[in-house]
Amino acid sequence: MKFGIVVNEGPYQHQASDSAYLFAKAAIEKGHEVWRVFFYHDGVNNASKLTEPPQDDRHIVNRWAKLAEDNKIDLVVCVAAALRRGIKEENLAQGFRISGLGQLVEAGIKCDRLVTFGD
């Protein structure tokens, strides 16, 4: 099955990003494909290379980047939501790209399931 994922919450104030990551990882381990992850609303904060969690905490941004690199997942950050929160190309973490809502619509069309995490 081909999955698209939408993450609507930031990395450290809500469990949505962790849950989405664990869902994507489990789906891949079961032989499914995660085609695109679309970061929307506060979820765009998952793409900031300025994130520096304590050494004993998980680094959510790096986990997404590695999962995408290892499995050829398209990590898309909503341009309007990103700009509202001060996220631009120059402070995007590796593996993420900025684009518009058309990418979310395309995921809904091309994927068998579009799963949303967060409010």
Contents of the next structure:
Amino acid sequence: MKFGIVVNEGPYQHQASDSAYLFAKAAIEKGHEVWRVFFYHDGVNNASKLTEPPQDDRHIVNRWAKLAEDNKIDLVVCVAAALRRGIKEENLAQGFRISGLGQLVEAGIKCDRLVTFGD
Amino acid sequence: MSDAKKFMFVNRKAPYGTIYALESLEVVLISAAFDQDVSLVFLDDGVYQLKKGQQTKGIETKNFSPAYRALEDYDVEKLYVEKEAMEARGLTEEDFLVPITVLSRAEMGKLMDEQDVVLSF
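Coords for the form predicted together with its partner chain, given the form predicted alone:
To see the whole picture, the full complex is given below, headed by that same chain.
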């Protein structure tokens, strides 16, 4: 099955990004495809390369980037939501790209399931 | 469009205080450009998003409620309000700034079941 994932909450504050990541990983392990992850609302903060968690904690940003690189997942950050929150090309972590809300709608059209994480 | 899907946007939060309502509206407007079958649902505190006479000066926030009136120009005409949520907040059909269809919670569940994509904000 082809999955699209939507992440609507920022990292560390909220379980949503962790749950989305674990869901994506589990889906891939079961042989499914994760086609795109779309970061919206505070979810755009998952893409900041300025993120520096303590060393004994998970690195949410790098973890997404690695999963995406290993499995060819398109990590898209909503431009309007990103600009509101100070996420721009210059502080965007590797593996992510900034694009428009059309990418979210496209994921809804092209994927068998679109799964949302967040309140 | 042959691959048109049924998109439903579920609005559950009050218009101000969080950004969910505004950012939901932004996706709705974009999705309309993709020629999909779009419907909007308002339940819980989300019913306040459509309330007439919103005044936001006091909280120094943009009043984006006029944008709901523009939805019609984008051919987004399926707006549903949950009866139970509306009544619990002392609202009636006359309180909304655009034409809406009132559905019971059970009817709403049935409508959700018919959708291809449900995005909840």
